[in-house]
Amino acid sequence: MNTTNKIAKSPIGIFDSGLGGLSICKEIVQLLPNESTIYLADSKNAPYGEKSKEDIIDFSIKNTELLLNLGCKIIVVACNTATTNAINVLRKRFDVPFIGIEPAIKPAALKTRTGKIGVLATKGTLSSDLFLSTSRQIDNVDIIETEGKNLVRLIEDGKLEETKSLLEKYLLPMVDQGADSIVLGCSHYPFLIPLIKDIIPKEVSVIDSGEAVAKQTQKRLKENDLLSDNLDVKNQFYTNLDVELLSNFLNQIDLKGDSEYKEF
């Protein structure tokens, strides 16, 4: 067996500022059933969207180092805020492929009928240079930006129902302004899709990036000859805060694997 094939058996590393990136992890596991994964939930420092750019970069470097020390062959930054603020630094610093996630405003812009789309995201994502650059590439479409303040904290605490009043406050003004798509600009927010669909009209689309990130991961693995044919697949999940909450989320989205608390 050559070195490349040995590396191909290594796991995919995935990190987020908490549990939200499990929505991305699920898409990757479904699309790539022969790949092992290691998921890192930096819940102690969530939400990244309220941190400084310097802190976000520092957390992202530490998460990457831990995943590489665990033998990961590719890193998925399953956090919009970490992607938009830190992924360029990570790519320069580490010699492994990186997959990022950012709000899916381009797909939303292509399908809009009203010429208006809403973006619900964290402050850190909306104020980032990458988001600004991507937004400027969208012509003839109005982007209505709304900060989803406190949503991540409630999701991290497992209090999904308590987000409903906030969602109404954030979503309905965008709909009233004519948005026919709501782009979820945080990997935590897909956990709220059932609540969101109860609030907005049926004709308004909800768009997240999970499937696209999984497909991009598959593409990069293939390009780098890193696709695995593992039959003995292992999915591991680490958190630095509350392993019971992590386990509850895994059960909620039917993701199977080993979960444990790890200080980092």
Contents of the next structure:
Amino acid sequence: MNTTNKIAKSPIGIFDSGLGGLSICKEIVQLLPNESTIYLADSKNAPYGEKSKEDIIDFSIKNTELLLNLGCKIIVVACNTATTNAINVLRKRFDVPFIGIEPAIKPAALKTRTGKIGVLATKGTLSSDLFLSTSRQIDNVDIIETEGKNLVRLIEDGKLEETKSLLEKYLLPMVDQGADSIVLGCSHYPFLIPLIKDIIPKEVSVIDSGEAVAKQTQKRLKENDLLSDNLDVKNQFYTNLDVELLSNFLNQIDLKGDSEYKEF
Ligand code: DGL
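And the form predicted together with D-glutamic acid (DGL), for comparison with the form predicted on its own?
Expanding to the full complex; the earlier chain stays at the top.
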């Protein structure tokens, strides 16, 4: 590692429409303990999944600009909806490495024994060109798509328990149709894994891409000679809505750092 590389000491920037991307942030903090992070929860504009593509692109540009102004060396788009609708625009517009997250339908398709997989994601992700082109590349496997309508809103409001009946409504028909894995296509959903596992049979697997995104971030930092050897790291979390909700959520998931309100 080139320890003289000053940029390497800069933080990793991460954004999502709200609290969901904290599932990714946690994986990054665990895998890369020498990296500082800045997280933006654009909760004011959540849910992205029900917004137009143009709006999702605008929000993603605004979040990226702020993270770059705060000195970030790489941007992790910790949101499937923003990745599938906006990452190509971001990559063209900003000269910085980007890591995105997409529903892991390819790994699920490689593993399936029933030839059927379920994917739970937002309307914005399921209708995106990127998702459509990835699903078209998968032959001989049925992809059962379900929109997780209202789940993000309930998670943003800290009402995890209230998602149970909605989850049953969304998950059980996919299981009944023979899906042997459920792909979580929204970074908010990993927080629901304990509830999801209570609902679906044991033999149905739950696939989440958080860890893969953290590994991809590590790989890209290494390739670009941007890995940090900081001993004194800092994790900062900004929300443009409710800082108390953010701090409570961080406590619940045991993610340490400073949380602050910021207008963006
Ligand atoms: N967490 C986001 C995702 O991964 C966005 C959810 C939303 O705001 O609709 O898709």
